[in-house]
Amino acid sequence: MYLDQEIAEQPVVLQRLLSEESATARQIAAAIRDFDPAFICIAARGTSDNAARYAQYLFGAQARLPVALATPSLHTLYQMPPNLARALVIGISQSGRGEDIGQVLADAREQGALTVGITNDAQSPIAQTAAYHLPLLAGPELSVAATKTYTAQLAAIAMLVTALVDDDELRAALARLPGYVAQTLTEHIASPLAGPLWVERYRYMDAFATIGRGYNYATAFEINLKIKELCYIAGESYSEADFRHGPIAVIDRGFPVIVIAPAGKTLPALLDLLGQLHDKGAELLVISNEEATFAHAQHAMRLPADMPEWLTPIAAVVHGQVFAMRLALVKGHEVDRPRGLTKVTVTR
């Protein structure tokens, strides 16, 4: 089975990326400063789209740059691309072969935008189309469900932002990232196939929700996607704020909800929501490094205590990856080759 191996590889992949591509990130950051974009536009699909959600928060919070998600269909199906001349346009793709993502980059570059590709293949069309390329160096990812390439994408985004703002505190925290992820894996990796007995509890769940906010809005989407891909269970992902605007009405006794609630700016609101969900009888699985969040949790998934909020998505998603893998195994599914999926999905 490749999936458990690729999950376990993530600290090594992150260390390699930080060690070997920091100079590339600094070069791209210098180009961004020279270009002085009015905004950032990110083109991505699937798992990479969740990495783009993380970039929205990190570039916005640390570099004060507004970030929009591209509308690739305007470039391909409608052939009416918006004006991106003053934008930094980033294409994120594991394979680098998404034709619509490549078309966004091609149109943007023709308009005069600064273009950057983030892929796991330096020879891919997207890498060749962009003016600059930041390789993930994740090595071959043989399981269909993306794990190490996703966390490498988040780390690549963190590298760009850290280089752009040139902040020593951020740089020092980023250097600790591989250790944070290794620590998160500690409770899982000793027996990745057997899994803890608590996963059996969810063998017959037929619906679920994932909730995050801020930096971990992306994590709610990515964990949700992994469970859908591997376990074939219908689920929805929400911002904590949006969840209160209607979807909370579906919560009844025993309804499974995965909540990502690390220490930081989003914690007070998430603690309040956890209390409401507990009162409704929800089955709460909580990912956090704040003990107060576990008061009502059926199961606690811990993050490193000193991990800064802006980096927590890169460790928090690992808990979701392991949960999705183990639940798929409990249900008897093929985890490396989920039904109906292929490793590379080419959209136009």
Contents of the next structure:
2 protein chains.
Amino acid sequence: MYLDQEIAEQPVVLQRLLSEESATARQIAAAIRDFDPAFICIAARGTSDNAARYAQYLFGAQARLPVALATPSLHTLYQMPPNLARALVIGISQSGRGEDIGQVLADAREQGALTVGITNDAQSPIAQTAAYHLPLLAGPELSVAATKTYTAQLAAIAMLVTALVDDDELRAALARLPGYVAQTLTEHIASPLAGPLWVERYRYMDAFATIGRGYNYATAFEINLKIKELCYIAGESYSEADFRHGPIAVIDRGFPVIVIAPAGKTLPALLDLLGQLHDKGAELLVISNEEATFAHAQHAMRLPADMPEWLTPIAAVVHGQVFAMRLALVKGHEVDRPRGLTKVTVTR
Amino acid sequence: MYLDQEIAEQPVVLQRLLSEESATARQIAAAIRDFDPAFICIAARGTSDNAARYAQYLFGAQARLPVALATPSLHTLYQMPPNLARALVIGISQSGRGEDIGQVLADAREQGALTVGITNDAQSPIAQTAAYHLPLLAGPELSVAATKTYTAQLAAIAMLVTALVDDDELRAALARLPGYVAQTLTEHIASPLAGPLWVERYRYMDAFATIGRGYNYATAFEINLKIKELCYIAGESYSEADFRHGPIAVIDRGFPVIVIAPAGKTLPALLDLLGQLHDKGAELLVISNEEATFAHAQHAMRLPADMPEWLTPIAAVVHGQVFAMRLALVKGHEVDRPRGLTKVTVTR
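Switch over from the form predicted alone to the form predicted together with a further copy of the same chain, please.
In what comes next, the whole complex appears, and the chain from above leads the way.
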């Protein structure tokens, strides 16, 4: 099995990325300052699209840059691309081979936008099309479900934002990232099939929801995608706020909900939601570094206590990766090659 | 029951909006041309957020304006709002009372952005905060699930884009909109409890997916939300492209999928996906005006043959509204007041 190795490798991958590509990030940040974009547009699909969701909050909050997610079909199927001339356009793709993402970058570059690719293959078309490239250096990812390339994508975004804001506190926190992720993994240090298999409780789970807000809106989506890909269970992901606008109606006694609720600005809203979900009898799995969130949790997944909120998505998702992998094993699925999926999906 | 009346009322609501507010739309379009925004940022929640998804494609394709969806929590919880000074910022809210949407508009106006509110209440805080207001004139919506205000929101966006592009063909098509929606409703003309109750087949459906692409990406989300709100069934919505990146793994024999596949630019990709879903044994419900899409469909929901693709979301969603309402009735639910929901959701 490759998946457990790739999950375990993440602190090393993050350390390598920080050590070897910080200069590249600073160079791209300088180009961004020169260009002075009115906004950022990010083109991505699947797991990379969840990295884009993280970028939306991190660039917005720390660099005050609004982020739009691209509409690739306007570039490909409709051939009516919006005008991105005043934008920084970032293409995120593990393989660097998504044709539609490449088309968005090509159109944007022609329109005069500043273009950046974030991929795990410096020779890929997307890396070549963009004016700048930030390589993930994650090494080959052999399991179909993306894990180490996802956390590397988030770290790459955090590196760009940190270089752009040029703030000592952000820089110091980012340097601690590999340690935070390693600490998160220690909760799962035993081999996936050893130890108390608490995930067996979810063997027949047939629906679920994941909820986050702000920085961890992305985490809700990514954990959801991992469970879906590896366990073939239909689940939904929401921002805490959107969830109250309708979807909360589906919550019934025993409905499993994974809530990402780290200490920070989103905590009061998430604590309130956790109370409501408990009142409805939901089964709660909580990822947090704040003990109060575990009050009604069936299962607590802990994050490092001193981790700043903006970095928590890079550790929180690791709990979801391990949960999805273990549940897939409990269900007897082939974890490295889930049914119906291929590593590189070419969409137009 | 109000819901069936509000669904049936939609052609009249659309006609009134087109007749009475086209001048307002032209006035706002003139202000947009003067301002020359680098991009659009739309703040919305729940059903209104699905209207924003439609706006993303329509403004992008027809007016070449890129659209970002706002991140309200950066304005409220984090109090680190991105800089929207070079944006047209549109707040969409049925009630006009979403506090977080109001905060995005207030911040944007202070930063120097051009602000527009689209609401069903001219006296509401959002209508008052924005520099311009486009009223929906949909009349009171008494059922908790939004129907006529959603189609009115889409029509309001179509009116703004048509006024901005100032094209005779778009204008002529828009004038036919109430007729298209009336024609779509005729398929469901019998009272919801009369006639062959084909929805009974789905009485015990416990999961589902909705898929669209481009203009109808919004429709996939909105039909999904209606089924979730009214029938309490967890379902997921996807763009055809994202669906291939992972979620397709959950499709198994008998899994119900609602596909919106009108004639137009997205048709070849959707026909290909329909074939794949059929091969996997999925149960297909198809909304289209192209007979080829019905080849493997368990149930066909027809759209007017000559309706241009960009307007189809306003008719396609009606099929989903009726399906969700009928299924809720078959399940014995209280359709006007679904459990756990209130008409106005205040999120911060």
